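Coming up is one lone chain in structure tokens, specifically the form predicted alone.
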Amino acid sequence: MRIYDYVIVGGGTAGSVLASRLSENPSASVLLIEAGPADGPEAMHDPARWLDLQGSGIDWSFETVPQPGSGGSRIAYPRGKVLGGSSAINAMVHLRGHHSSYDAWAAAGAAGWGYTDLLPFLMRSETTAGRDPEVRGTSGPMRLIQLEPGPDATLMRDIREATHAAGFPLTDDPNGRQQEGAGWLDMTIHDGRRQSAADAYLEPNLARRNLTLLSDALVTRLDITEGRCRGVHYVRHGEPGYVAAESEVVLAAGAIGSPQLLMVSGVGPARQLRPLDIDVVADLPGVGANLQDHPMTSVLFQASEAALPTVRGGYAAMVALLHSGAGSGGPDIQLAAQNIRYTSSALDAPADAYTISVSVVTPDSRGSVRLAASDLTVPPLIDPGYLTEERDVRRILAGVEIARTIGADSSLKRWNDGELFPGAARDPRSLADYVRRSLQTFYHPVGTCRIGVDAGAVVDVELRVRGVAGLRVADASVMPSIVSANTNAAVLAIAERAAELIG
């Protein structure tokens, strides 16, 4: 039997900066466990190929059961499957969100995880130019660039000053000290490849002598005994594995993984695990529950002759944090302007298309993950309950008439032969109707092992689930909400200061 000090269930975001840091110690020996490969094909490593990576071999592929806020559909929820997890599939963006949002955790029961707690950590992360050094990490593994577009890309200057003439404030900085407003977006992109979590925390550390990978292994059920978590039970290439942890197992599988795991190994509500002849090791109603997304939908344009040569080019893109006026509180929407067609595969759009795609960033609705089986093999039940509470339908309904709005501006009236979708939806309800039928997931999940002092949280202010000893959960599925943009910004610093915990 092996045994490490630590074993880190996960090789993404989270899991690649928790291997990394906690192996700094090298008294401490370290494991990492990925479910998927350690490396992807080359399509992964090329920035403009993201959406090809949907579906393919290093995507576990889930979809959600059938949705009433899109109509009954059922919604594909790509979720990476390879050492970096989804920040090796997904589109690359670094966006933090708004304070707000931070500040709501600090505020529901999570002390010490604040804006002003995190941002230490936001800053560990990442190393950036030109910025401000006081909010802006400069040493940090993630190495960003900013998107601005070349001077020959005036599509996407023009949409970010129809932005401002709609009413809004401009940033230079969303990351920086004004959140607020319409700017340029942060890549995790370095010399013209993706940069995944693992690329830039585990690639440049693999060599250490006390850190250890395994990957194409699925861990398949925490080993529980007397009230301590002991180690892990796994599948490789068909075979059954152990390790054991001396001091802790660190669940960093995602809001899907890290809930599905804790449940087929007996931590979760009693009431759905007795059903599926699974043991009760501890009975915590808040254990898949509370899962948050940011629905999305999309403005297209058709795109004029002028424009052509910038759809058919490079990716480009202007991100806008916005206040809805259907709200209240921080920024409640997200509009992001992309030189592709970016839109859910119900709509019949033609390529020769630019997007503005709108997305509530701070839902209320809330929704699950549950178990199909006991069997971790089996896909979990994913419910995100997209746009169950009325005012989230009311929020997006206002994204979608400021996209069109800022879509018909004067100044952008060379660059499109007209809208495309909506179109000729113009009234509330064939508004409503099409937001349902282009609901897209904003691939965002959190929340499922929430933080908190109440008897729904998962696990406490200092990650460690309750009731149980020697394991904690570090990944998106300890935010107590979501924050207000793309969630890997945030991973990044939830794992850093889990590493800090730990260590």
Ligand SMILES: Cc1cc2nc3c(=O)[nH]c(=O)nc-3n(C[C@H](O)[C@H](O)[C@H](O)COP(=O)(O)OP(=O)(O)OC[C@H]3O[C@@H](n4cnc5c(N)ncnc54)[C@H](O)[C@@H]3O)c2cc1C
Second form
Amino acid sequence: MRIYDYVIVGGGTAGSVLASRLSENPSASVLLIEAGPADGPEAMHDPARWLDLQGSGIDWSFETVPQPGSGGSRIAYPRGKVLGGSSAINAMVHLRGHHSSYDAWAAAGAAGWGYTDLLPFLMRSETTAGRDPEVRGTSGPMRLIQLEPGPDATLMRDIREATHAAGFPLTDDPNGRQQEGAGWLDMTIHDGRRQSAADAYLEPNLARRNLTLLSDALVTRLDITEGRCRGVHYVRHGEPGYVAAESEVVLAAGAIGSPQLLMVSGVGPARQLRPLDIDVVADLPGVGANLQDHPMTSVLFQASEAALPTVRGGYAAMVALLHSGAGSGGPDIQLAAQNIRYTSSALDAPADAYTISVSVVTPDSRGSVRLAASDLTVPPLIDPGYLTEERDVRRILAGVEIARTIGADSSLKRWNDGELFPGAARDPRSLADYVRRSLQTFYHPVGTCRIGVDAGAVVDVELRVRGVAGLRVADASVMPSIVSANTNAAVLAIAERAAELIG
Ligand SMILES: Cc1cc2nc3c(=O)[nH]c(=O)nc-3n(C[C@H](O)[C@H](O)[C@H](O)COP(=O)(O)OP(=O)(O)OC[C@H]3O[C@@H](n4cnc5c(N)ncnc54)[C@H](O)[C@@H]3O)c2cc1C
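So the form predicted alone is up there; where is the form predicted together with the named molecule?
Below is the whole assembly, all chains and molecules, this chain first.
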């Protein structure tokens, strides 16, 4: 039997950080198990081709259960299945979100997880140039580029100015001291290539003698005996296998994979597990609950002749974290200006369009991940519950109005021949219909194994699974509530802090 000090399940964003940091101690043996392959197709490395990866061999290709918020349709739910995980197929945006997102965690009982607690870990993960070194990292593994467009990219510059003209602040660095306002994105791109967490953290360290990678190995069950997690069962190329953990097993299988693996192993809501004939090891009702994600819709503009040369590429340039006016607390909507048509395939939108997408980044709606079967190879039931809370509907509609106001600014007249979508829809009912028809996600599931001290919490403030020794969770699933930004940067910081707690 093979025995390691630490067995890390899932080589995605968090797993890559954990494996790299824990193996810095030469006397600790570390095994990283990943369901997908060690590398993916060339498109994985080419930033402009990120959309080609959806539905590919390195995507779990999940879908949601029918969503009332999208008129009852199912929404595609890609997750990375390759070393690097979702950071290997994502849109490469690197944003922390507003500091109030993290302070909400601490206020909800996650002591030690507020913004000032996490700032050293956010900084430790990144290398930036020309940013404020008091709040931005200068020597971390993830090397970032700033996506400030060149002087010829006046469409994006004019959208940013129009956002300001509409009464919203500008920021020089949305990851810096002022996170609210319109600014330019940081991206996880280096030398023109995607930089996944595996590229940044693992690849340089894979030669370490105390770090072992087992790719193409699907973990099917945790071995929990007498209240302690002792190892994991997996299947690799059709053959069953087992590895033992001397010190502990760390789950980093993501916001879908981690709760699914816990539940098939008997850790979860007893009322859901017993009907599936799963022996309950720990009755934790919070496992799989509290799923949160960012619902998104788009305002599309017909590109004018003048704009056509810039309507290409593949990722957003300008981002704005704003108050919609329909919520309380921190900024609650994110606008992203993109020089491409970026919308639901349910809309018949022409290719020569550009987009301002609108996302609710502090949703009140909550969903769940539940088992469809006791067998891990059966995809779970993913229900993000988009727009099930009325306040989120108000927020997204307010965001659409803001995007339309910005898009109609006189400075943008030369760039577009009018608004395509929502277009003629003006009254609240038609706009709500439009939002349902065009609803998408930014693919940011979190919260399904949340940190806390109450009965619904899954892990304690040191990320230990309640009621099971030798087992932690450290990935997007532990967020008590979603951060008001794309989630990868926060997951890097969670894993950095987890490594410090564990090592
Ligand atoms: C299409 C898309 C676009 C996105 N765009 C952005 C963006 O631009 N910016 C941003 O900040 N965030 C973005 N995100 C979200 C971001 O990438 C995730 O929040 C982050 O990667 C989550 O990290 P994680 O470690 O929790 O999970 P993941 O990175 O998903 O890692 C989980 C890993 O565990 C493995 N695994 C799961 N189950 C098992 C099992 N049973 N056995 C073995 N291995 C298993 C998976 O294969 C995967 O490699 C995007 C996500 C997607 C899917």
